[in-house]
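Next up: a single chain in structure tokens, the form predicted alone.
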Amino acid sequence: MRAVAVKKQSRPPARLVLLLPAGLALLAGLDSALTLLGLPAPVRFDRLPDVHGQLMVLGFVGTLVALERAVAVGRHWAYASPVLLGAGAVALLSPAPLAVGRALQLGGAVALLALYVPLWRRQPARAVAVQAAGAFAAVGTALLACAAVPIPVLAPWLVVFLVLTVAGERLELMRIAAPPPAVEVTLLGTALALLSGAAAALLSPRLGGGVLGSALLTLALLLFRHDVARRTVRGEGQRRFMAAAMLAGFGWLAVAGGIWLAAGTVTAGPGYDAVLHAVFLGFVISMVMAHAPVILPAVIRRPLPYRPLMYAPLLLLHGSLALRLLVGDAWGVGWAVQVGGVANIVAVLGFLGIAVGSIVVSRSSTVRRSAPVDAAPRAAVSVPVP
């Protein structure tokens, strides 16, 4: 019977299929940030460029996020957002007009609005509502790109849905250490504040940039007091890698919102890089290194077991991400830009090669504990399974 069950259990879910689409938005991703920075690309698209911020927001993080609530609302209908999410991205890479990438992404994203039903019915609380609205940011970022707005004018909505998914779920586990009430009505005031600020900077970048840093500077401010992350990052092993990474990444929120501050909603030149990927690279994916040994396996059902070599590409993300913005793009420095970008990308890989090879070796080693010793062949296939 134990033989069946290993047997069983080593059929990959179906769901782990959903992850191509998301993996490959990645990879193209990556590829087109090597365009970007005047660098030599494995990958030659003409297109690719254009699509960098759509790949990397809605085709990698926003697949992945939706198939985590899909996932939690546990339901076959559940899945359309991830599929159609995913399917976007693999339109924008394909000879496909752009209009069917972005309409797919567009019904993506309204699909992972329309998660928040079920999970607020289920738990009618403000963590849920500030993830609702995230998908909100989603749902206009989608609408933008169909008008065929350009990428640097509605980047402040891609900002708004990755911040705000991130902020509800530390949101959900700063009940762990019982902040004041008063929290959770500010950071839900914020989140209205930071929809607000988008939808204000494409009318008026100076002043929607204004209410984007100021409220980008509370909700930095606000995690930093009270996310559980200040008390775990004093543990060991995987509770302090966790930590560190979600440390690190609200002060990268905090640069950003500085920068958006000063300077307003810029599309283009220094400030426009250094806010995009203070946010994308420094919170967002530092979140996602963060959350990866919990998040992946309830997704895959595979475990991904923490390893100390996980802080290689993390602070090599960090330190990279420090060369590009404090020295690239805020003196001027063009070797900096490269070079550093450079770094984020082999960070962002050495972390996937890092979670997969944890993965697989995990894998194996479960198949082996499992195995039966001393069962004949056919006994695994005669047993019946209950």
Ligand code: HEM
Contents of the next structure:
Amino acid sequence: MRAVAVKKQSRPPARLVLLLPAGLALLAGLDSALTLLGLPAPVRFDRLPDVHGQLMVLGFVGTLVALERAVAVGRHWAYASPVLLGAGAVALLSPAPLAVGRALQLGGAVALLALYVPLWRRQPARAVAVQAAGAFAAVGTALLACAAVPIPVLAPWLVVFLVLTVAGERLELMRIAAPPPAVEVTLLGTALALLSGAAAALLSPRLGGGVLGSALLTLALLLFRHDVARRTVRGEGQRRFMAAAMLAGFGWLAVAGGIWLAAGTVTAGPGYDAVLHAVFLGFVISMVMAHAPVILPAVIRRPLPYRPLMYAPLLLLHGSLALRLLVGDAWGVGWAVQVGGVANIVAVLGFLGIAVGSIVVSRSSTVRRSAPVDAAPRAAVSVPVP
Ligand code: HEM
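One more: the block was the form predicted alone; return the form predicted in complex with the ligand.
Starting with the chain above, the whole complex follows.
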């Protein structure tokens, strides 16, 4: 990673505007989460709880992923994907028919898949193929949503999109440690199994759950065994923080896999809540927290220095998720689901607050820092994260 001089007066890039719809989707998604938990929410309007999943997955995380990939491609057209995904989230929140938001998200997902063409040409590796398979699942998600397939039925596609996006990034880094070739092949096989499982679940939740569950368990095991996080967790500072967040995420992936394997792709009730949030909060948001200090600077051209305080929301996230899932959902304890859910929200907002504070504080400094601030990740699919 290159050391880059951070100039106080350097102008923020125009693409920063694209973080606004992503931020809006996050805040609206958190607001609707309160309603879904059966609690009062600051903002209420009828369809908010119905669009929570689409706002969170394609609107918030999807826009961030697409933005990072667009920066990596480095061409104007590449920004079509984050623009469309962000616009889709805004449309879902507007009085426009739901079909408008869904169509925009479909356009954004197709554009995201297209981004992998130049990325593949630049680096024809299995890691890129795995991430492209994730983008293919995003297209599947958006297509099914356009066909008015209910979210609980298409939920496995949402899961596969984000799981493969993260797994592909981790595979890219595993290659530094030169794992046996069988590892890459197994990971690619797992990606295909996840896509097949998501398709099978549309016809048979039991069969689909079996395939998806086994694939998630294999993936969790593979990541735990071969990811560099197991080594870097013995380091210090930012490396240790990132590794801790990732290892905890692998654990939640295994929990989700276990539930799907045992119960099939449940579409309602505690098992549904548990699988979705083991993946989306335990795995995906933990990964977002882990990677934020490295990936965001490349996007916003501002340093986001790691702070030990970042452990507070990370620990709260995993602790409250354990309360919500392992006590609340597993034993049918309503208050644990609500308290855990609210603490999940506080953890996400807390991390956001610390990240923004860290950026603002570092802006006032003209000290040279070692971060990939200006180095748009053009040489690879994404920013290298050890
Ligand atoms: C931060 C705290 C969050 C809380 C408190 C929360 C809460 C909830 C609740 C209570 C449900 C309904 C579950 C059920 O029907 O049994 C739900 C559904 C869902 N959540 Fe979350 N959620 C949170 C974050 C997220 C995130 C970060 C994502 C994705 C990145 C996500 C994706 C979903 C999806 C896809 C559904 C299914 C929606 C549907 O069936 O229409 N959630 N959430």
